[in-house]
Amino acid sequence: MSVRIDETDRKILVELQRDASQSLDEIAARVGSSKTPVWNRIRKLKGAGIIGQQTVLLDAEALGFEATFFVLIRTSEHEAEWQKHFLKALRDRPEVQEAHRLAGDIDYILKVRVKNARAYDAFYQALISEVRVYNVTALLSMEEIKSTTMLPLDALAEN
């Protein structure tokens, strides 16, 4: 981290994080402060690339989008070339919501959300087609016990 954070960068991300369409006056009252040295915090996070894209989390159960699946991939590929498809693939494709490279006996592990069954294989034969892998392993998400974006930020406190 490049810039420092205080306790008010701190308690400014946490009702970012919160809700980020409060307003100045909001944010600035719930943080003790006022609207402009707010504002101005947030663009020195925001210059600092603390504050990324802000977006709208959509409940992706109401439109229809019920399964989740966790998909474990091994591949005996390791080359550049393959490994610039693959990444390429998983990007093109917007029911990858996750995609992460492992340490271990797995290579990688998606997370991907569909309508239902039918739709996960369809995204599997089109993976599968345009790119090489030597094992995949689909676990069905039967219930989202936890899922936030929101980081632990009391534990910039502690430092």
Given for the second form:
Number of protein chains: 2
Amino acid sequence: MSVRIDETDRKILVELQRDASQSLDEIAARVGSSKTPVWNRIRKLKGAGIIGQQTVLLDAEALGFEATFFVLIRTSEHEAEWQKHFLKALRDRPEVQEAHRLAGDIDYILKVRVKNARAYDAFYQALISEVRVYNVTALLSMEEIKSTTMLPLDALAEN
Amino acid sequence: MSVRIDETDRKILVELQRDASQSLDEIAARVGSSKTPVWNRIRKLKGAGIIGQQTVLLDAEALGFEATFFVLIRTSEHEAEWQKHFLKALRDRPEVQEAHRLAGDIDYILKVRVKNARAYDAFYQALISEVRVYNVTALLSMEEIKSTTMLPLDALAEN
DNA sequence: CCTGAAAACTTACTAGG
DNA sequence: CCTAGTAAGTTTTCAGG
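Form predicted on its own already given; the form predicted in complex with the DNA follows:
Every component of the complex follows; first up is the chain already shown.
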């Protein structure tokens, strides 16, 4: 479960986050090591689950996903059965890119990516017909100022 | 700018989103084509900017990022100068993973990933000392129910 | 935990239908 | 737009310090 991440591991993770298509030689050069040790460390980090999915980020707008909504949900239901059903509904809907259970006043927040406002409405109608929710506020994004999957690993540098 | 995405392109994008470490042969087999055409299409899609960064997703919790906040910001400032400054501050802070300008009542939403509540407070203090904002609400995530970067490309299947 | 080398595989490109 | 072929590059494994 717990793997000690040393400075070299951290640098490797920084490089892989930045550009996972680099060759081992490139990564090794950047982190000041060589091929085999870097390969062994990456294997260890994958095995430990620190390194997960390798993916490409696509241009959502160019592909016709022109609307992003953040959805704030309040519910009066707090039974286990209801929650199980609700979480499954979220996981099964591919337009839900993120879903978090929150502390406090608002119970859940979703990030929903759809083609347009009409597609959002279809999503919303389907969701509320599937599970009872008390109050829903949709926030429409006008502009994506920043979007990154990179963790700020610099924050770990002094460990 | 605009590239026509056909059914084969769409399937290639689905595969690359799912697992970008697959070889051309694997992808070709899955989409029902062969190496060279797939290679040419990927090159075209990269050139057009449809395919962007290739990255790995890391286990944030295992790396000690135990707190995620969604931050709702209202501001009274709407001058170009203020906005430019604010956007730069967001882009420069690595703990801000997402930032959107919104329509309506709330002006901005951020997703902020930090080690703990103390680190969030440090971020918050730094931000409000740099730019004037009228009202800030922080929503603390208790549980990440779902998190994906994958676009629901199935929605494009019938085009 | 490292270096260095070798085998297997993959990518990037070309020629030709 | 495809199939087939190939040279260069890359990953993966392993022997040895």
